[in-house]
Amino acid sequence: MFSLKITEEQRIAREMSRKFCAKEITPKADALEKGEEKIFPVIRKFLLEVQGTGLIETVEDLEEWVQGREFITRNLVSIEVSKALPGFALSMGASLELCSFSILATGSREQQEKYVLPLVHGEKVGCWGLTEPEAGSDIRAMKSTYKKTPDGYILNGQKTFITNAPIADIFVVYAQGEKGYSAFILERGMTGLDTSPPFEKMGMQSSPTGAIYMDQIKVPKENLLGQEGQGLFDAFRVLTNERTVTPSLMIGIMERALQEATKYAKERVQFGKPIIRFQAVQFLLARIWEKLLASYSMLFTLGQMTELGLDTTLLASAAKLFTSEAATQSALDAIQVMGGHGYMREAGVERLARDAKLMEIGAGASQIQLMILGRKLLESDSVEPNPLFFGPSLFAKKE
C-alpha cells in the first residue's frame, strides 16, 4: 500500500537527481538559456547515469524500467531537474512522457523497439504535435488532414507550440481523415517534414519551442500510431498524463523560490534587523510554504491513485490548475521579498516566474481545467467528494 514515508530507493534516486543537477545543470543554466550550450547532450547524460537508461537493450528492458519507474520516486526526480532549471525538465518530459509515452501507450512492439529505445536512451529527441494555429484548447478544430493510399498515408497541416519541434528527430503527431482523428510517426527528413527555428519565448528558454510544418509527408502504413480514428482518445490519455507530471514541475519551483527567498530574507537587513523577522515578510514566505504543502498533498494523492489503477483525470486537472497558478505566485512573492535584488536576472529566481506562467498556459489552460472540473458537477447528479472513489482509470490496461 502507497505510503508518505520516503524509502531508501527513493531517497537515493532524489540524492543522485540532485547531485548531477548541482554539477551539470546548476553550473551551465545561464549559458544553457542563452542557448550557448545544447540541452539535449545533458539530457543524455543526465537519462545515461541518473536513470540508468543505457541498460535498456530490448522492448522487454523497457517494460521493466517502464514497471520500475515508481510514480513518486519518477517525481521526486522531477522536482529536483526542475528545482535547477524547468526548462531541462520541460524538453526531458516531452520527449519522456509525451512522445515516448504516446508511442508506448499504442505503438506496436516494431513502433517501440524503433522508436522508443532511441528517445530513453537520449540518442533521439521526440516531440508530441496536437496543438495547432487555430486548434488549441478547441482539438477538435484542428485542420491537419491525412489521406489514405494504398501505401498509407499523406498528411497536410501545421502544428504550433510545440516542445522541441525546432530539434526533434522523432514526432507524433494528430491529423484528421475520413475515419476520424488518427496519430502518426513521422521522422526528421521525410520529404515535406519542416520545422521553424525556436521561438522567442517570455520563459523556458532552455527548451526550444517551435512549429512543424507538414507538405504532403507520404507516411508508411506502418507509422500509424494505434488505431485508425481513435487518435483524439489516445491524446486525452497523453494530456492526462502531461497533467499528472505537470505538480512535480511546479513543485521545484516553488521549493526554488522558497530556498531563495528565505536566504535572502535571513541575509537582508533593514531598519536594522533581517527582514524576515517583519511580519509582512514572513507572512509572504508562509504563503509559499502553505501552497508548495498543499502541492505536495496533491501529488501523493495522484500517486497513491496510479497505484490503485483508479481514474486520475479529474484530480489530475485540478492538480494542474492549483499547482501551476502556485508557482507562478510564489515565484512573484518571493520576487517581492527580494525586492530589486529578485527582479534582476542574475539573482535567478524572475526566471522561476517566467517559467512557471507557462504551465497555466499549455497542457490544457487553467480555464479549460475549471471547465473539466465545472462539466463534471453539471453532469453528475451526486458528486463524489472524494478523489480516491473515482472508480478504476479508463486508461488501464484490460486483463
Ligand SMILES: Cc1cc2nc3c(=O)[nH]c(=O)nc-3n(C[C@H](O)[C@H](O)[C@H](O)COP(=O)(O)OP(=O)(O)OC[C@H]3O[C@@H](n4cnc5c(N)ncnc54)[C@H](O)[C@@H]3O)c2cc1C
Given for the second form:
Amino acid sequence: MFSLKITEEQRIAREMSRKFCAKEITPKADALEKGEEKIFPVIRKFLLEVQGTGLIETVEDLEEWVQGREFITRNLVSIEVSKALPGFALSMGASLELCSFSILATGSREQQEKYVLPLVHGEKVGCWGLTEPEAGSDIRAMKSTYKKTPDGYILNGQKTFITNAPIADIFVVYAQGEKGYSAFILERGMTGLDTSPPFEKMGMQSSPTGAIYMDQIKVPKENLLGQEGQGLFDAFRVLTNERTVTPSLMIGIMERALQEATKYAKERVQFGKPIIRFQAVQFLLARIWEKLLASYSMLFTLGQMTELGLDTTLLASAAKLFTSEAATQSALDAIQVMGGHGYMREAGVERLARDAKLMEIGAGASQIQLMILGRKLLESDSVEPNPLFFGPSLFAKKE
Amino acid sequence: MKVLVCMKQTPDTEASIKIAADGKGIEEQNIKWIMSPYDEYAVEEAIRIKEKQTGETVVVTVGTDRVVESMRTALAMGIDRGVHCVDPAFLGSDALATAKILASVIKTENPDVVLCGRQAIDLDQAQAPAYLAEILGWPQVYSVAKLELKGNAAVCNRRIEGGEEIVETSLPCVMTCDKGLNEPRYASLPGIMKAKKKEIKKWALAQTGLAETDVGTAGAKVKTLGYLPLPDRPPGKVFKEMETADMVKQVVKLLREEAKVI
Ligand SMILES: Cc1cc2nc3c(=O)[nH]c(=O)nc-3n(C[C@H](O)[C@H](O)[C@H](O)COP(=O)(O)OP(=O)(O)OC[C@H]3O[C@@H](n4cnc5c(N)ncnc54)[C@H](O)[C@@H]3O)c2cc1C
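Coords for the form predicted in complex with this ligand, given the form predicted alone:
Next comes the full complex, and the chain you just saw is listed first.
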C-alpha cells in the first residue's frame, strides 16, 4: 500500500532529534560557527545517543543497520538537525553519506570493518575527496595520479574544497592511473598525506573545508576501494546519494526561514498593525511555504522510488537543483520579511541564506544538474517524464 | 530489583495554553504533548538501576489514548514494558483518584521502588506520589537529587532550602525525582524501533478493583470550578521627547504613585 501516514516511531524520532538539537546544538550554534567549539564531539554524541550507532559492533550489524534505516525517519531526523545548524548536517553528511557510504557501497568486508565502524561511531572523522583545483565540474580533468607498485600504489596530487579534510582521520580520494580513475582509502598519518587549515568561507562555517595534499603516498594494495578503473562510476553513485540527502538539508533551512519570518511578521508592528496583515508580506511567506511543500513532495517521491529500487539519478538531480535554489531564495525572502533585523547576524536568518547557497554549488553545481537533465532529453529518442515509470536503479546490488 | 515509574503526559513547556470554551479545561487540540520533564528523571533513574543491578522496569500512566506516545518514548529510552490505565470512568480524576488507580497497578506489580517526578509541570500539585505512599502504606521521599540503593534500603539526598538533606529509607518506597538526579538519555533510533515490540498492557476500571465512585469526576474530592487565563499585561509607557531628568522624574512618580513599589 502506498502510504505516507506518519507512524508513532517516526513522530518520536523527530521529537528526539528536535530535543537533541535544542539542548546540544542550538545553544552552541554561534560558538560552533565561530570555531570556538569543535563540531565533531557534538556529531559523535548525536551518532551514539540519537542514532544509537554504539550498538553496531560487526559488519553484519552494520548491514542490518543500513537495511533497517527507513527513508522517512532518516529524513525527519536530518531535517531537524539542519534546522538547528546546516553546517552540522554537512559535516556529518560528509563523514557518513559520502565517506562511509562510498566504502559501504564498494568496499571489502575488511575495509568496512576497519573504516566504516569507527566512522558510524563518530570515533573517526571521514571525508571524501573528488574535487581538485583544476577539476570541479569537469571531474575527468583530475590531475591526481596513482601508480601501481609491487605491494600497492603511489599517490600524488591535490584535492580542494573538501568537507572535513582539515579534521579527517579517514579519506576516500580519487586518482587517475593506467586503468583509468580509481578510488583509494587513506589514513591520517600516512607519509606524504597532509591537509590545509580550514578555509574561510561564506557560510557553513561550522563545517571545516580544506585541501588534501598527496605527495608520494605509499598506499597498501588493500586500500584500493572498489575495482580499479571503476572510480568515476562509483563516485557517481556517491554523488547520487549526496543529491538524495540534500533535500532534507534544504528543507531544514526553508522550515527555519519560514518559522522565523512568520513569527517576526506577527510581532513586528508598522503602520499600526503587525506586518503579516499586509498581503505583500503574506505572499512572501506563502512563497516560502509553497517551495517547502514542493520540496517535501520531491523528497517523498525520492523515498518511494528508493524503496521500490527505481533509478533515482534524474530525480535526485532535479530535487537537489530545485531544493537548493528554493532554500536560498526562501532564506533571502525571510530576510526581506524581517527587514533590517533580518539582515543582522543576531536574527540568525542571514546565516541560512549563506548556508543554503553552498548547495547550489556542491555535489555538482546547478548548471551541471541542468546539463544532466538536458542531456537526457537530448540523447533519448523518447523520454519517460514520470519518475514512477523510470527503470530500475543503476546501483542495484550485484550479488 | 523491580522499579516502577509513574509517568504523566503534560503539554509541552513551550505550548501556548488556551482555556477551553466551557472554562473547565484547556484546549487539548493542536498542542504538543510530552512526558512531564521531572518524570524523565524517574524514567532515566529506573533504567540506570536496572543497568546496574538487573531486574525489571515498568512505566505506568493514567490517561487517554494520546498518552501512549509518551509511554512509547519511555520504552524507547529503555523501560521494559508499560501499563496504560485507560477507562472512560477515569476521566476527571483528581490527584487522589489518580493515586488510587496507580496503587491498584502497584499492588499487582509489587515493585521494590516506585519512582515519580517531583511534580507534573501542568498542574504543579505534587500530590499523587504522597497519596500513593499513603494508600500503599509505604515510606515516601520527596525531591530526590541523588539516590543510592543498598540492599533493602535506599539513601537519598533531598533538595532542601540552602542545601541537601540525606535520608535513609527502607524498601519498598515511593520516591519523587528532582532535577540533578541524572541526565535523561535520548531515545535512540534503535531504541524507538525496539519499543514498537514492547508490551503496553491496558488496565481498566474492572482490573483496579475500585468502584466507579472512587475514580473520575465521581471520585474526585477536588472540584475544579474553572480556569482563568493570566491577565493581559498592561502595555508599557514610553517617555519620549523630553529631557532625561524630566523622564526620570516621571518614572519615579509613577513608581511611587501608580505601581506603589517605592
Ligand atoms: C563548502 C564546500 C564543500 C565542499 N565539499 C566537497 C567535498 O566534500 N568533496 C568534494 O569532492 N568536493 C567538495 N566541494 C567541491 C564542489 O563539489 C565543487 O565546488 C563543485 O563541484 C563545483 O566545482 P568548482 O568549484 O570547481 O566550479 P567550476 O566547475 O569551476 O564551475 C564554475 C561555474 O561554471 C559552471 N560550469 C562549469 N562547467 C559548466 C558547463 N559545462 N556548462 C555550464 N556551466 C558550467 C558551474 O556551474 C559554475 O557555475 C565542496 C565545495 C564547497 C564550496
